[in-house]
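In the form predicted on its own, a lone chain appears below as structure tokens.
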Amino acid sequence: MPVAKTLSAAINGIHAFKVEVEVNISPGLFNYSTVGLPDAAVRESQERVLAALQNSGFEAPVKRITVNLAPADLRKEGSTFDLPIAVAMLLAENLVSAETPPTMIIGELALDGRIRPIKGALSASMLARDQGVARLIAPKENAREAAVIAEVEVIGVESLPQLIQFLNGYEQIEPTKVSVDEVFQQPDWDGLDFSEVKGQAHVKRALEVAAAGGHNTLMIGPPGSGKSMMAKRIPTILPEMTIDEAIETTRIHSVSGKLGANMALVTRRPFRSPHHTISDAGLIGGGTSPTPGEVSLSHNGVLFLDEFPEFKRSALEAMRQPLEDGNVTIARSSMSVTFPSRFMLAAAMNPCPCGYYTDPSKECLCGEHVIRKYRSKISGPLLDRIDIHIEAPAVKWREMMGADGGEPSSAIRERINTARKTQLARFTGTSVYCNAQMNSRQIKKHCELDEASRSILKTAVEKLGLSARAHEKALKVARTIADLAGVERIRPEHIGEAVQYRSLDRDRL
């Protein structure tokens, strides 16, 4: 046949798109040109490609070879062509039976014919459920996040011969199966507990509302205070992922390379925690082509900034948006891409540089000065968007020296599931799933006060001078602490702990 088509995938975002890979081969002398906005990687498919068949036992065409890849106003980017050029030449070569059911093609070839893995596989076959694509071949070490999807069936392959036997029918292989009910069920948080946080029972009691209604929360303490232990077992409270969260959180990591072989889904919430040298483009994501950065890998999970202010102040600005909108849209001049980025911030800071001004057994060595321009390093708006702010002092002597470090992660869970339950049956219909995600409108809903628990916050706003952000935010702290409570209705304590979970506010006066 002159043309030869297969149908590919292209990743742009998290998301993919329909390619059409058409090969068009002719007599003449040899040349291999590609067309339709391909990238380097792309353009050297042509060596990976031409290798594989010779290595593989085919004969490569020495003839004019044009690849097209059709739609060509977008642009190709990755590896993931490679497979779907090699079947359609050998499909212009009639080498390949072209009686085959709608199928989608991806995968990477080595020089000897192997199938190596590709980014974005889950995007694949979620776009050939969406396209009415019965089928998609993809690398066997894909194959499991791929099949995921249960309406596609999905052929995992080790190498080129293997599926040209199988396209043309000699040899059988057995589509990829995955039980969704399995593969949720992981072990536990590799032992961490919150039973083995001695002492701090006021900072676990923020964070269990933290946990309770996804609020935003920074805690400051001094060195050794248990910030960072706390922290990093804020997942082993939070509640389990749903099948949605998963599939939306495998496909951040599957396009950004970050899913293990063979792996079908990211079951466990994320807990990322990237050092304060980062860049901006490593915490929000950028690039050339853009990729998603530690905001979107934390995705309905946990990121964990310790030293607060020691980030990039342009880093930490950055991470406004996608702290109020859910998403961090990233613009290039021939792009705009979206990802999501609906995670719990959780950080930590000292209280000054030196990290001993709040300690009654140590000096602080700082001036009054040096610590109002440490702090100032977090600016307010930025501030207004984190819930919570507790402090965490120094554990005494004989909280350390104690049996019992509290209730185990399991335990605070049990509330916290409870509390989930009522704000999911609460917003039942809208695309919220917790209180932190509340819009004004929700919020004048489901926050009546009484009269006084309006007092109370009107007092805390007129003395602590809290921004109209900052004031909803109290409103959706006391809403998830009357959940914990099993009420209704607001009360006066439930506000009044509510504002005591503003203590950067109350020190800026």
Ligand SMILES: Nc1ncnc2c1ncn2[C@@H]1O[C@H](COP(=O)(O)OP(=O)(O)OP(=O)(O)O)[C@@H](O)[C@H]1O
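Positions refer to the first chain, counted from 1. For the two forms, the rigid core is made up of the largest set of C-alpha atoms that agree within 1.5 Å on superposition. Computed from a predicted structure; not experimentally measured. Compared with the form predicted in complex with this ligand:
- Core-aligned CA deviation for residue 260 between the two forms: less than 2 Å.
- Superposed on the core, the two forms differ at residue 451: its CA moves 2 Å or more between the two forms.
- Superposition on the rigid core between the two forms places the CA atom of residue 493 2 Å or more away from its counterpart.
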The other form holds:
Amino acid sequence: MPVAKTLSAAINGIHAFKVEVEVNISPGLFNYSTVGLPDAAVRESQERVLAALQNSGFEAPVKRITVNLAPADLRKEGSTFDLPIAVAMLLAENLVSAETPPTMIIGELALDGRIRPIKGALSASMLARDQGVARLIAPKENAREAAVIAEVEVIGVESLPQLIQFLNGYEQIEPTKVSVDEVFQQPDWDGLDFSEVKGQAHVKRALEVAAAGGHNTLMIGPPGSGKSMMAKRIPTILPEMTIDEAIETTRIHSVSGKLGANMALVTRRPFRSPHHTISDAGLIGGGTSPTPGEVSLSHNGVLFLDEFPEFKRSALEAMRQPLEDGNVTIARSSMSVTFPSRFMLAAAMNPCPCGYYTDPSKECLCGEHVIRKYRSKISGPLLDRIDIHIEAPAVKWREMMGADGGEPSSAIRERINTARKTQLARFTGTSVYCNAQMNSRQIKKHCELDEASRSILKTAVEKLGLSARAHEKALKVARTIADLAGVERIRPEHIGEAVQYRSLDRDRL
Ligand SMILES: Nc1ncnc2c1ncn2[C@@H]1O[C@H](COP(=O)(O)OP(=O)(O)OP(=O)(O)O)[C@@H](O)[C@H]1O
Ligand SMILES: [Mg+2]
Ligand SMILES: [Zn+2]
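Would you generate the structure of this protein in the form predicted in complex with this ligand, following the form predicted on its own above?
The next block holds the full complex; its first chain is the one shown before.
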């Protein structure tokens, strides 16, 4: 069989595409060429494939070897094709039996024949399912991730010799099985808990509303008021992830190579807190072969930006599009890639450079001009995209010394889980998971106001000069507050609370 074929997958963004690997071996002087838009890593695969074959006890044929990756017009990156190329060569030389059932193969080869993990195994497994391919041969370290797709039989392999033994029927390999219920077991929060936070009842309330509906939130207050402390405890009250959310998030982490070995799924909502010196590309995504940035790595979770105005203005402005659209497109001359980016932004800042502008006990030393310049870093359009603005005042000595820290995170999380379930039921059959993600049409449908509520909102719009976007944000937040209260109709007190969370619109920060 001079021409042999195997099936593999190429990753573009978070999607996998079918790639047919064809190997033709014909008589002639030794020559090895790869065609079909391969990038450098694919071309280097030649060295790895030949060395791995040799070190597994197979001499590479001293003939003309042509490897074709089809379709040719699709850009292929990385080292995923090493293994399917090696198997196709062995098939062409009749050294392994043709694989049955239909099989997809992914994996990188080390020179000594070991099989190394690759990026995007979950996406490849989803592709196999969608294409009706029954079996996926994948690196052992990726097997649990791929096996999340129950319809595909995943064979995890450690080395090329082992795979050859398997294909020739000399070795059995048990398909990898993953119980999704088991991987979803309750996470542990490193001992952090909201009960450690004293006072700040209304900030905690705002964070509860934010976590319940997935709303972007900005905390503003003097140094030491507990902003960073509270933000770090947000993960302890985030609602459970649905399986669909977990799969979406896992795909992003997987194509970035950030999923640990033998890990099946990201089951905890991400909480990412990049430092303010992060580059635009680090935040938004980028690179010559585009990789997801923090906005995508926090998809379905929280992106916490502490010291908000210290971030580069360009990075903050570039965040507007992903915040608005829930995805981010990275354009390159050779390709353009889109990554999901539906995260809940949690930001914290001081009211002025010295920090004490709103603190009654300490004098602020900043001039008005300096304060204005500091705040102007957070532009109006960016502020517009933040649903909840909340002041975290200095904690009073009395509160600090009091014993009561209030409710534990578990109690808050229980209410949030209930409110989130209401939302999931509301949005069944759509791609929306929580109130913050509603589009204008959904807002109209689900946020109807009675006469009294409408008049409260109207007054607020006039007094605060709310933009159309800020007006929609208030409606969404009111929806979440009503969901937390367990009622179908938004009541005046719900819209009243939602409007309070627009305080910075008034200050024209
Ligand atoms: N409300 C609070 N309850 C209990 N401890 C608190 C509270 N606020 C602050 N603290 C204590 O003070 C420390 C500093 O607080 P934190 O770092 O959260 O302040 P911050 O508001 O982020 O300040 P900065 O503006 O300087 O970043 C915390 O680690 C905690 O020990
Ligand atoms: Mg802080
Ligand atoms: Zn100041």
